[in-house]
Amino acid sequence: MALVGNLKDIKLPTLVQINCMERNTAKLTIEHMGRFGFIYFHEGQVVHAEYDPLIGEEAFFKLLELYSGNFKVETEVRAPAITIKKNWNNLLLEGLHKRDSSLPDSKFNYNKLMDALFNVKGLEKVLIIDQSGNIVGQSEKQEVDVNLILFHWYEAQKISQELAEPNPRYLLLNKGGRHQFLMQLDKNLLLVIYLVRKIQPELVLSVIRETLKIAI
């Protein structure tokens, strides 16, 4: 019987560890926004990975960047090829290091924040945008209107200044059945979260507060 789920609930590094520590021979399939990736295990070692057009270690490292997507684990499925020979523990540590070091230097731990936020049921995706409109971190590779996001945020700040009020802690926009939550992490970074409407903003704020250890 196959194990199925979503990476929002069980993180990919955890799935890799479970299959390796239990010495499984298995195929892990990940579906993310219409694209499929595969990781094969043989007696507890990662031996092959695919994420079109990548194969081997490059595919494995790219898959580690995914924070959401459906997965399925099928046991006793053998790899079609051996493209990875590195010990699974070293492979996973190298992949996590690559994932973390690819992000810009900041006092904020992006991946730690992403992992914590995706423990909130009903959260769909997360973006971190700098003041120039560059996406410096995101949970899904998806086109978004960054200029419109920044426009909403700067308009809210402008209104606050005209009313001689402090800048808003966060902005909550209704976007067709879901919320778009905007919050400034520091003077250079804006956090954008898409979530279902039933989620209370205070829950998101508490997760951010506890993860980053900041007063908000």
The other form holds:
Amino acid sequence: MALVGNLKDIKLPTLVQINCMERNTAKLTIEHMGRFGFIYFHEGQVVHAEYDPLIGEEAFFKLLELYSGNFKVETEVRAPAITIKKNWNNLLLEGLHKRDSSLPDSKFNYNKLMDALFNVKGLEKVLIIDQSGNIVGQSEKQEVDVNLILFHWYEAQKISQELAEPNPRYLLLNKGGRHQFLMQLDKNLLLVIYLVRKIQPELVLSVIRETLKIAI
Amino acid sequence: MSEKLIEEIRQIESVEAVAIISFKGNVWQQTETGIPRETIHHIASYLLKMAAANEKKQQKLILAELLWLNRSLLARFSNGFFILVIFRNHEVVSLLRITLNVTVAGLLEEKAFLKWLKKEKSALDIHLKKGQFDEKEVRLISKLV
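Compare with the form predicted alone: the form predicted in complex with the partner chain:
Let's see the whole complex now, leading with the same chain.
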């Protein structure tokens, strides 16, 4: 029987570790926004990966960047080719290192932050945008109205000025029962979280504090 | 009756200012505070712009909560008006949220308030068309298609 789930619940590195440590021969299929990726295991080693148009290590590394998407693990399915020969442990470490060091600012590890935030139950999606409205990081590719977010934050800044306060620590909006949390991470970056249900903003703040080691 | 409702909010610990404001931007009632009326008026206009921007996107803003280091703001929106509260101690935020819900329900039963509200009836989108806007606001509003 196939194991199915979502990467929001079990992260890809964990899935890889489980299959390798249990010395599985299996095929892991990941579907993310209509795009499919595959990782093949043979007796506990990662031997092949595909993520269109990438193949081999490159595909594996790209797949590690996904934070959401449905997955399925089918056991006893053999790889159609051998494109990866590295030991799974080294491969995974290299992949995670590549993922984290490909950031615009190494001090600001937004992947790590998103990872940590997804351990908080009740978050629907997380994204980080810059002041120009470019999406720097996103938990999943869903349509988001960046201009509306920027407008909200800008008006919040203007309210702050009226009260002779610095920029707000956060802005929480309830829109017809759906909550949106906005917070400035640094001069240029804004963290946006869509909440499935009401979560105490302090909880989110503490996760951010812990992960980024910053005082907020 | 609305005086009583507004007084109940004001008596909550650390509350600095309470105002009931129509979607036109006019004040039904406001507590006398250290925050100038003009400041409250400006803050209201920014909150109304936020609500209008949401409406443009078919989203209904119910509550906006802003937190600074030593100050917080709550704006509870209902049909045609909102209640603005500025307070110092964020620990009372849950109590304030509940109180604001009760206040909204109370106001909607008050004849004098409803009569005023009827006169104040206004579409929110006016706040994205008329008023003072700086360059950045103009640019962002133009993108809210």
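Note that the coordinates shown come from a computational prediction; the quantities given were computed from them, not determined experimentally. Numbering follows the first chain given and starts at 1. Note that the rigid core is defined as the largest set of C-alphas that superpose within 1.5 Å between two forms.
Student: After superposition on the rigid core, does the Cα atom of residue 90 shift by at least 2 Å between the two forms?
Tutor: Superposed on the core, residue 90 moves its C-alpha less than 2 Å between the two forms.
Student: After the core is matched up, is the C-alpha of residue 130 off by 2 Å or more between the two forms?
Tutor: It does, since the residue 130 C-alpha is displaced 2 Å or more between the two forms after the core fit.
Student: After superposing the rigid core, is the C-alpha displacement of residue 70 2 Å or more between the two forms?
Tutor: No, the C-alpha moves less than 2 Å.
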